[in-house]
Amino acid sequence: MGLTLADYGTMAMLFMLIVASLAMYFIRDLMHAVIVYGAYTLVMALIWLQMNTPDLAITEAAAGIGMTVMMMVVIYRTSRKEE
């Protein structure tokens, strides 16, 4: 019993997301934080559609950009005060 093409693919994305949210914690630029979340929210909605639930893939993908967009807002107007 070996494993399949789509099993490599499935832990290869697994170990994105490993690195993506230890990336996360050690990055000081909250600017490259929020897109390397960006590229988490991705990475996770692709594994919920490569489990067939495609009802959980939207869900994350919409709740992900939403809150990408938010916190890219947020620092943009943040920084500019700060400037």
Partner chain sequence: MKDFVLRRVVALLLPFIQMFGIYVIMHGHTSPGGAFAGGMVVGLGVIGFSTVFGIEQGKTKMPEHVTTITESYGTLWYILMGLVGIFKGLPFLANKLAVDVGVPGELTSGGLIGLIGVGVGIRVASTMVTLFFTMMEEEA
Second form
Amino acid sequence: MGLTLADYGTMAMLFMLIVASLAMYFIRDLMHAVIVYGAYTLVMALIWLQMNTPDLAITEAAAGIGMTVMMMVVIYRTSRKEE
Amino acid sequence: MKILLGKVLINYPYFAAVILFAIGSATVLTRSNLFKKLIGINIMESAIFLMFIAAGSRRDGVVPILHMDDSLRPYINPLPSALMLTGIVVSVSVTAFALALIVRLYRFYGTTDAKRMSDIRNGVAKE
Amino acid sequence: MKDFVLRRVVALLLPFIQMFGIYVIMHGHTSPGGAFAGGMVVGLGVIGFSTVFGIEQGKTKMPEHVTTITESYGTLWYILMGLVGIFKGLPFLANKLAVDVGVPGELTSGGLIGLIGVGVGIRVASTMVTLFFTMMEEEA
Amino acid sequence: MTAVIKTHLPVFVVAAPLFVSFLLSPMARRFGWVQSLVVGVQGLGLLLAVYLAGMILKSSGVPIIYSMGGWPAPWGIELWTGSLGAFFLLVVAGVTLPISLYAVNNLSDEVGDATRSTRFFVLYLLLAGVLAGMALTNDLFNIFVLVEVATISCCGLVSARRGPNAAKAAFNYLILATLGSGLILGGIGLVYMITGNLNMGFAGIALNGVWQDYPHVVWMAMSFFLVGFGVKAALFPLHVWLPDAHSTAPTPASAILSGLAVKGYIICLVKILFGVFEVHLLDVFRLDQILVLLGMLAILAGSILALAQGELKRRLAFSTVAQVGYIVLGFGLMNIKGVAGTLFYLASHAVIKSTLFLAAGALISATGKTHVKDFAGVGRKMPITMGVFSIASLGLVGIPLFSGFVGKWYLLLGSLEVGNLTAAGVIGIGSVLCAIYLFPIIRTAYFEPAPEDDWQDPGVPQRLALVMLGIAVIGLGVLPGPLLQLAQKAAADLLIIP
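For comparison with the form predicted on its own, kindly provide the form predicted together with the partner chain.
Everything in the complex follows now, all chains and molecules, and the chain you saw is the first one.
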């Protein structure tokens, strides 16, 4: 019933998610925030894989990349600084 | 005490989900930049997905695909993952729609910051 | 973008990206992934192509009148597949074709699900492409 | 053929608007066809809804259960046409037909050219189909999907209006509504975690057995649902997005948003509260008192805020906040008179508020003015529009022989039955405030001299729509019969009284 090595890995990834979301809260440059968001969705996809839902992992990976690309395009077209 | 700690630790995905939910809703409610609000919404939704998936997964389970793994370990519950798939689709469409609105707002106001937008609008109203 | 390496790499990779997307769409019911993820991959392939080779080139590959039609008829296809059940005297979306449901793990094992997936995948791919073009074109 | 249609009626009611909406967008060049298709499918929907409601009434409330794909209940998704579903379906079909008739040849000012108008109609039909789905669904996750699609199409309808204000309002609405749907999804997750079912009936049965083990989870799930749907339905402290969104949207969109979309979320909330948690649990957790309290707050605050507004459409939007309070209050009363009254009030408010918004839109587009004091003398120059507006105002205030009266009367009776005199008093005060903020508009329109401008009633389809709605307001007040009967059956079903 104890925690296995895989559990510690998942914990580390969840910790990374928390750090990444805090970073997105504080970063002022929107382009950097969106890049961190791309990393966030990637780690999220790995967590889904760890939790035995590969279906969700592949969708999250595709959707995360799609959303990141869209956000980057819009930020490139508009303004990059958070005021 | 040790048993209690073990009980708490074994449920770590829920704690992470709660923390992520809090950070996400804080981002939505306190940051005035529209992109930040959008990112916050996405963080919040993924936190809820995490909670749902953690409820459906089991520690000794395997992927619920027939003939994928012939050991006799139990499948995890496939229903939450199918449902959260829909949730991801919804969050993608919300994001896309919000981005289209941001582009339109930027064309009118020249900024993506909600506070400055309302400043500009009030200034226009006064003149 | 003028970069030679980037152009060559995208040109080489694009067929494989599209093939992978189509594979994910077609095998949505037997393996991880599905119509949404596969459609997203196909759409992102076109988006990558048009970022590297320019919007004009991308538009010749996927013209607007084509995406309008695929976008709405992809979803209509879903409802039509649902009506198949009614024509066979069964409830809406009943999974019964002329062919019976096949062996687990094979492509035909899904019955109507695979066909529905094709429609959804086409719709998702064309929606992604349309969104990208509108965002790039809207003069900001 | 008719037998086939009869067995698959619940599916056709939901799928027909969706089917047509996806058919529309490649047809933008033939805009005339688009419009006639939209009106035609709405008319067909009304026929089917009336037939379905008649079937339910004749069989005295025996539900029609339809399993999608042939999978029975705990595994598959059901469409469950009970008396509540048939009632709301009738309201949806009855109100969407006149609104789509009003939109015919009338969108070029507010929305734009044929392509943009076609996109508007696509979203409009999507919303109509989704609302029909909300009426019939019996599955928790289906509710989430329908709520999401409804939210996105509502935001799309708001942003269809040209100009920055509508885009800003739509963005605020989108962000807040997505927060709300996150909470709804969380609530569904909690219910699924402790019951293992997504079908509402089975989840309710399972919950009855286990709720004592997880009282905090039940409490949390309830509050998640209340806040999540409260944001979407603009329950008072959470209404901040509504005035902007509903007043800047194009006229037909304001009508359907204020008249129907808000009610769709309330119906979903009620289905979950009464179908999954059931009356017993709501009683244990004191949710009835919370609902009554929130309703009273919303009535008072919404009416007072509406008084402070000078713009006509904003005043009507704040009035919606107050009327949502009535509806929520009625569900909190938990007796058959109160719930039946509130259901009837929901229907009558759907009709009245769409009438008011359509008439206000016609006034604004004819005169070019938005402030309530600017409509001096409109009554003689635009007799049909202003006449219908007056009828609807009388109905909203609750004058006898108009439809609002029946609902308010039953609400009063219900609140007296539980001995809640404060609620009865608040209902009365709300009516007086409603009269204070609506009657001055009628007075200026009829009794003040008109300027020289050439103002005219709108075109033929618009007049037809307004007259249809006006007749509905009076008809529901004079002959509430079958609809009230259906509402009473729905109330008995919700409260589990045989």
